[in-house]
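Below sits a lone chain in structure tokens, taken as the form predicted on its own.
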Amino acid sequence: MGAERSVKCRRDSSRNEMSLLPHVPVMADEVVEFFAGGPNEGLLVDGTGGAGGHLEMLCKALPGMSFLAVDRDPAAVSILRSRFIDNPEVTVRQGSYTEIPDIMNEMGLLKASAAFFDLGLSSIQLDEPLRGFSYRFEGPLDMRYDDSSGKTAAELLNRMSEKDIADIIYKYGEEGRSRRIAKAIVTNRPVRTTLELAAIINGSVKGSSFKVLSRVFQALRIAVNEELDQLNMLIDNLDSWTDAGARIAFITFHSIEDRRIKLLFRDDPAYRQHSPKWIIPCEDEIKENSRARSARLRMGIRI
């Protein structure tokens, strides 16, 4: 196990100014650590925005690069606009981060120099209760990143097979009640709001429910915004807009996502592994931020 990963800890006056905001980024001392030890001049590529807690330490850590910040979600970019708008180095993008080649294409960008991914929810999505992200609050259940197209989870429900929110739930939350809980789920239709589809699946399990509402929350979320698919396409095209020499970083949640980018760095003879092979949280960490209790980080160099 020791040989696998790495767990650090370090403490400085930018992670404490962090933790007043509403997003608290997850290991930005070790991003930042990565980073530092590469290109200090280029482009540095932050496919998943959020709400720019990752993005402002870097910034201070690379002042020689510029950076091009990019997310789906509406409220994000509106969030990272606002934040970075007296930083003439910082460019915002709503979109994929599939689109970030016709991004930089349209930008007249060639290659990036370090590439950023933090593939988790941020607090932007997770509590506000309209956006249907969360079994804690009440709310449509929506969980789209970009609500002005896609279905709803709930048309979803509403919608498919049994087998098919079965096959879901199994595939993307790796829940084996999946099942039990999709009978559940058509047997209780429509379903309409997150505390109805809490109350489903509560009903459908013996004992605590905890871990099975996060994974069918989680299942669900992935099919409605594709996310494996999206993930999936990015890694494909990683080559063709990531410089010889270039760092890239990915943070994720669950072993699904992670598992993917695991084969990448480890498979991908167009990457070299960077030691550590993986890092996670240190225990102060995931008691100062409970969400960064699943978080891994896997860093690779382009060849």
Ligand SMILES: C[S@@+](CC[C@H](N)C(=O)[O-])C[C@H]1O[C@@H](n2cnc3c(N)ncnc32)[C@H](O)[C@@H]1O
Second form
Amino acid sequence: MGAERSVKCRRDSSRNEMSLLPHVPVMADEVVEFFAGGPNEGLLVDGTGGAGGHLEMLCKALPGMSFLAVDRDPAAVSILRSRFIDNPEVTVRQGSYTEIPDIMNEMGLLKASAAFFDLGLSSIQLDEPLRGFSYRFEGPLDMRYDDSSGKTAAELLNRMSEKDIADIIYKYGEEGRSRRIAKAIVTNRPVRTTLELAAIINGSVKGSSFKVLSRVFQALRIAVNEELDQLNMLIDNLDSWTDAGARIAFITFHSIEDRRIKLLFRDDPAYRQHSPKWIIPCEDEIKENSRARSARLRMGIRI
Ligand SMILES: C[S@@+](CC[C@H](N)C(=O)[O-])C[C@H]1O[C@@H](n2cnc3c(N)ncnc32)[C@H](O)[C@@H]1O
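Could you output the structure for the form predicted in complex with the named molecule, given that the previous block was the form predicted on its own?
Following is the full complex, with the preceding chain placed first.
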């Protein structure tokens, strides 16, 4: 990464009001500036609508466009629907971003002139104990964005082999003590709740810190939601539903995701890398919103 050219964000103090919202959009000014420099008519797809923070700013900055917001989580979709109920330019649909071509087809939309993805989970999901994403609150070990399908984190942990658990923790959590943690999980099965899992992790790693807990919980969330497979599926057909000249941006929070986007814009002939190659949040933003800490914005143009 060191050889790449990057730019740290400029901070607009008028964004301070954002910190009053339950989910603060990351690098919102930079995202808006990127899209405002591109087509200002046609369709902008927000493939990870979340609480609609970025979307609301994009709607204000690009009054000539229409917007499609998609989210896999039915709870996020309810928030989006009520937030944009008075805006006829915004359509909200529940589904994975891998289903965007089908959703656009159903709506009779051919191509998008802009696409935005803010990967991972929102603070609203993290802070809801019943979703099971956080080691800070007692809750069922669920972690599914869409609780109508797929296996919960508890089901995965209670069924998988010790080796597979260790591999997930190592690969998706980048945690070196993965084998020791996996062994403790298997010894203490069944694991049913977030705090049971947190206690097992703390008991297995000497001097365990919040960092270890975060890494293991992140790894499980990525595995439960098959996030890397989803991202690969999205990228594999992104060129089929984006128009020539479309601006495309991703905010990533994980090095594997970030590398995938870097290679997409650098090596795939269907895209041109936008300059700067990437942007990270400035210190002021990280102070106001610690979630922004590991974020990286990458931008490309569809050729
Ligand atoms: C970081 S949040 C987005 C926040 C949003 N930009 C905002 O300003 O409020 C990420 C969202 O992506 C959703 N998500 C995760 N994987 C998804 C997928 N495969 N398809 C669609 N949405 C997904 C999550 O449910 C979550 O609401």
